[in-house]
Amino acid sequence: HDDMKQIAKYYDDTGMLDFIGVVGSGCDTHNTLANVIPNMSYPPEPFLHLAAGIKEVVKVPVLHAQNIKDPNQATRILEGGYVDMVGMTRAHIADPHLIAKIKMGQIDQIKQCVGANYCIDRQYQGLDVLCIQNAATSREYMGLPHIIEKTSGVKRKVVIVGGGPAGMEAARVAAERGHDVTLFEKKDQLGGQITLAAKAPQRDQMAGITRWFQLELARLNVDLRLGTGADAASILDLRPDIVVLANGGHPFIEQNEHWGAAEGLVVSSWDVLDGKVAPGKNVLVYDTICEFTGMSVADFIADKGAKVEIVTDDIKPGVAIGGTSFPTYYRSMYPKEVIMTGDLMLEKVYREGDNLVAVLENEYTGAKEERVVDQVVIENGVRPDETLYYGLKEGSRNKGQIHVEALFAIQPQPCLSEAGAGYLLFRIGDCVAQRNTHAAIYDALRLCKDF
């Protein structure tokens, strides 16, 4: 840091600089790259002290922009004289109307960045920059709105089942359109899988997504029925014009009967993160998805002091996690001596005395290995829960069908403008097929914006 202060002063003394931007890390390795765009595992403004040190020795304005995500935080930094300007890149990706909302006194309505780094990780993969919680960002040209306008048509009764990301966004957008919205959620809190994700080490800020939705649904007077499971009778009793099912799915641990889910030989990542099942002492985590959940549950179990091996049939655990996110998992898991193993499929699990034996097969050679453990945790994605959908399908005007071409083109569903008695039925999110948080919210926004 002293060297950088000396260098900064040297260039400042030339009189040729307009300002200095301070980034608190290099980016020459995977590990240091993660520091440049700090994700939710970092504390707020983790490198502000370095920027403040540069400001002490130069005359030009100093700019700093790492993990500064809300206006109150930015105000404190500026008023404290630490730097002259703050940058809030990801904050504006999450909510492009941030400045307007500050001016209008609507700070509580700002959709605050949670540091998921869905945006920058996609950029490093050569993809478009999207936000985990704002499906309109980067899709404005397609007609997806950030500000939902009131409908000029009839006011409808909209019933939504499921309080995860898809259901919360559906309720918000339908209510913004001016409709009468009721949301059923069988648990006593909103959030769905976001709530599970936030229980893992370093992932607690994911809950910020839910907190924003809670504030918005309260502002919009959505009728929230928490702790209330919905069935066809209770839905139809409300005489809905539109029913949106966002009731998700269940962990797909029954896919291979030889894993022994029916006999209770394996548990799901959800069971452990939700506290339904206590972590074992010697645990094998088998992850076929290679995204956040498998790594999170392995880190969660290791954090409790267990011996953990995470195995995948892919090339390495967490391979689908982006470039600014997987290093922070590795930093957490290597010191806990978590073993990370690739290229092995879980063939079967059987009991031997008080232990479980997991039989693994090499993806390339077919050679088999065994692990003797006291718990096997499986992350194998989500299987849609379809019972409610098929119970309502035949009675619906549109037979539960979404016009896929219209959905992909961000156009209204044709059935919305067709006359008829009864209700329209749509399903979104994981109760259609496995999705991530962003995709579930995207489903809801592009469907419900035209209600």
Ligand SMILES: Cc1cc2nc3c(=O)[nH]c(=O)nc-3n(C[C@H](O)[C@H](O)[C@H](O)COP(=O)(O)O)c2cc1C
Contents of the next structure:
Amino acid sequence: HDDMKQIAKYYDDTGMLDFIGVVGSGCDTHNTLANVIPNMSYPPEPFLHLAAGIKEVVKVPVLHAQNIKDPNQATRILEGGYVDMVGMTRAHIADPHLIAKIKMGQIDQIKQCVGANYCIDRQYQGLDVLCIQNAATSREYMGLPHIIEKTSGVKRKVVIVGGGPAGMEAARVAAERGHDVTLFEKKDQLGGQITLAAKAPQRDQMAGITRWFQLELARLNVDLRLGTGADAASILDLRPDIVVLANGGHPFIEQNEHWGAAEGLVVSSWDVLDGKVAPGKNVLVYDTICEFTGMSVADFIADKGAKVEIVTDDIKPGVAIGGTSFPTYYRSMYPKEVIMTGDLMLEKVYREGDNLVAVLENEYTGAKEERVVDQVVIENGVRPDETLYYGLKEGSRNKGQIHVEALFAIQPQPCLSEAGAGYLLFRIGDCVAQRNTHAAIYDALRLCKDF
Ligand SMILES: Cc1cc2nc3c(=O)[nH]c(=O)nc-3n(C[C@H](O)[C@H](O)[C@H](O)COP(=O)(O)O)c2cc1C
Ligand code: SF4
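Please supply the coordinates for the form predicted in complex with the named molecule, as a counterpart to the form predicted on its own shown previously.
Expanding to the full complex; the earlier chain stays at the top.
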């Protein structure tokens, strides 16, 4: 930092600079790059002190961005005189109407960036920059709206089942369209899998996604039925015009019968994160998905002081986690001595005395290994819960079908403009097939924007 101050002063003295932008850290390794776009594991403005140090020695304005997310925080920094100008990059990706909302006195309606880094991690994979919680960002050209206009058509009764990301977005969008919306959620809080994700160390800001929806659904007077499971009868009692199922699924730990889920030999990542099952002392986490949940549950268990090995049949646990996100998992997990092992498939689990024996098979050689542990936790994705869908499908006007071409083209579902009695039925999110938070929200927005 002292060297940088000297360098900054030298250039400032040349009189050739207009301003200096200060970025904390470097981009030379995965680990330092993660600092540049600080994810949710960092505190607010973690490198402001570096920018403030440069400002002390130069005359030109100093600009700084890095985890400055909300207008009050920005105001505090500027009023404190730490820098002359703040940049907010991801804050605008999460909510491109941030400035307009400040001007209109709608600060409570700003969708605040939660630092999930879905945006930048996709960029580093050569993909388009999408936001985990805002499916319209980068898709404006396709006609996906940030601002949902009220319908000029009929007001409909819309019933949504499930208060995870798909259901919350469906409720928000349908209510913005001016419809009468009821949302059933069997748990006593909104969030679905976001609530579980937020339980892991360093991941608590995931809950910010739910918090924004909570505020919006209250503002839009959505009839929230929390702690209320829905069945076909309770849904049809409301005489809906449209039913949207976003009721998710369950952890798919029964896929391989030799894992012994039916005998209670293994538990799911959800059970542990949810607090239904206490973490063991010597734990094997088997993760076939290699995304956030497996790493999060391993870190969660290790954080309680347990000895943890996370094993996958893929190249490495967490291999699908993006470039600015895996380093902060590693920083958390290596000090807890979590072992990360690739290329081993979990063949079976059996009980031996008080212990469990996990039999692992090398993907490439077929060689077998065993681990003796007191708990086996499986992260094997989500199996859709389809009972409700099949219970409502026959009675629906559209036989529960989504017109996929229209959906992909961001066009209205043709059945919305076809006359007929009874209800339309759609399903979105994990109750169709497993997907991530962004995709669940995208499903809801592109379907419900034309209700
Ligand atoms: C999707 C995305 C793309 C970015 N591209 C660039 C870039 O091309 N050049 C650059 O110097 N910084 C880039 N950045 C870094 C930002 O300019 C900024 O320094 C960083 O995101 C921290 O600010 P924030 O906390 O307000 O997001 C990018 C950030 C994001 C999220
Ligand atoms: S993806 Fe995450 S980090 Fe990026 S803008 Fe959206 S909330 Fe912020």
